[in-house]
Amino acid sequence: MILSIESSCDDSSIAITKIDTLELIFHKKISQELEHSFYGGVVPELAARLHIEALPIILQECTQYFGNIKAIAVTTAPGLSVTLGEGVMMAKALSISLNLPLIAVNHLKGHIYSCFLEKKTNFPLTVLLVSGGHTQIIEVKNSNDMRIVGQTSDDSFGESFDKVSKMLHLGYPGGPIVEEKAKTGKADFYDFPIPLRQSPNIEFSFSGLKNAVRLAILKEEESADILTEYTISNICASFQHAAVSHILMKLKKYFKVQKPTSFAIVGGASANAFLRTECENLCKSYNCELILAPLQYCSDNAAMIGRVAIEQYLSNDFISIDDIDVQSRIKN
């Protein structure tokens, strides 16, 4: 088995995965959403301190498997350096105490493998990765051949939801809150701009849209001390529609030229139901297979890190305890 550790942001997670069968034997995650909600976003130093408390608690539940562990895997990048460091320190300690090799796993590769928990991969594959830190289209030929063909030049899809939620004083994390509010709103109530509409390039940008929402909120606040639920829902619905439309416009440009046969949506923001539905319709029109990660594994988790680690274990892709740090990069 492989023991995997994830601490790239505000989720402390450990998993145990069988190497030969890919079976997920153990998985647990402790979220820090409640602690960070007061600040409207993740506070890195607070997140690191909470990892120090949570990771050992989860590890205590894994001791029964220590005799069967063949390697220790840990997320090393990308993420918050202070939180990644907590996971790396635990991985080093386990490596020394159990005399086991280390595997450094890229967090983004983990999200790609979240589609293949407990099953074999289906490559080649085109991936839309949408999270709080990234918005990318990635062409995946195999585990060691992945190429980013389009990404955001500023804010990410997930981050823009968090920022809109914060501007509306709705709480953190913003993605689920804004999506829920949007259900009762009118998507065409506000004429928010769809970013890069005229650009032929496969790229994303959410800063302009976010600013348009900010200006709309300021205008509404000038005429009312407190925004009504009706106004908030309309803002959320109009914003979500513009953000998803932006992604779909760029995906259509990509599909028209590349015509992928398999397409996946991964990352924490891939849980957005409206985005999933629009991508499903797009794939149907191109006779393309749509692959989705289970909703409970869309956000950061150690199960996806363990799934990548199996591939690296089988190809003897280990790292020495002296070389492991928080700067490991995805292979392009």
Ligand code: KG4
Given for the second form:
Amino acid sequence: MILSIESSCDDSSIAITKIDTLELIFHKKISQELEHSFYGGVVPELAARLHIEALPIILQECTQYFGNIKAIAVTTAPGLSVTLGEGVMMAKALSISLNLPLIAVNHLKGHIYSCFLEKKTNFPLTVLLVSGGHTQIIEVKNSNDMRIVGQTSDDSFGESFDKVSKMLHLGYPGGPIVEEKAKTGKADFYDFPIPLRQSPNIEFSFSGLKNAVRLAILKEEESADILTEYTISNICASFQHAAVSHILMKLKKYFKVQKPTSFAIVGGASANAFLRTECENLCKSYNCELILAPLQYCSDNAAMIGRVAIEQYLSNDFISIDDIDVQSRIKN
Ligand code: KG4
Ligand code: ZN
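Next up, the form predicted in complex with this ligand in place of the form predicted on its own?
To see the whole picture, the full complex is given below, headed by that same chain.
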């Protein structure tokens, strides 16, 4: 079994996965959303302190498996260095006390493998990664050959939902809240610009759209002290429509040329139902298989880190205790 630790942002999580069968034996996650919602976003130092409390609580629940553990895996990049450090510290302590080798896992690779929990990989695959920190299209040939073919030049898809939510004082994380409000709003109420519409390149940008939402909110606030539910829902629906349309327009360009046979959407923001439905329709029209991670494993979790770690374990990809450090595996 492999014990894996994830602490790249605001989720403390530990998993135990069987190496030979890929079976997920144990998985637990303690989220810090409530603590950060007060600030409208993740406060790194607060997140690190909360990991110090939460990680040992989860670890207590898996001591019974310690005798079967063959390696300790931990997320080392990308993420917030102060929170990654807490996971790495725990991994080092476990490695020394249980005399086990260490595996350094790239968080983004983890998101890709969230599609393959308890199952074999299905490569080649084109992946749309949409999280709080990233918006990328990645071509995956195999576990060691992954190429980014398009990404955002500023904010990420998930981050733009967080920022719109913050501007509307709706709380954090913004994705699920904005999506919920959008359900009762009119998507064509505000004519927000779809970013990079004229550009032939496969690239993303969300800062212009975010600014258009900011200006619309300011204009509404000029005529009313408090925004009504009606206005908030319409802003959310119109924003979500523009943000998802932006992604879909770029995906259509990509599909037209590359015609992928397997396509996956991963990352916390892949939980967005509108995005999922639009991608489903796109895949259908190209007779392309759509692979989705189970909803509970879309956001950050240690199960996906453990799944990557099995591949690394089997190819002897270990790291020494002296070399392991946060961001040490950016090359992945
Ligand atoms: O992958 P994740 O858990 O953490 C990072 O690695 O960043 O993704 C979190 C991000 C947040 O920005 C959150 O607002 C966004 O995913 N998110 C969503 C939805 N659920 C979560 N964005 C849009 N729609 C959603 N339903
Ligand atoms: Zn993530």
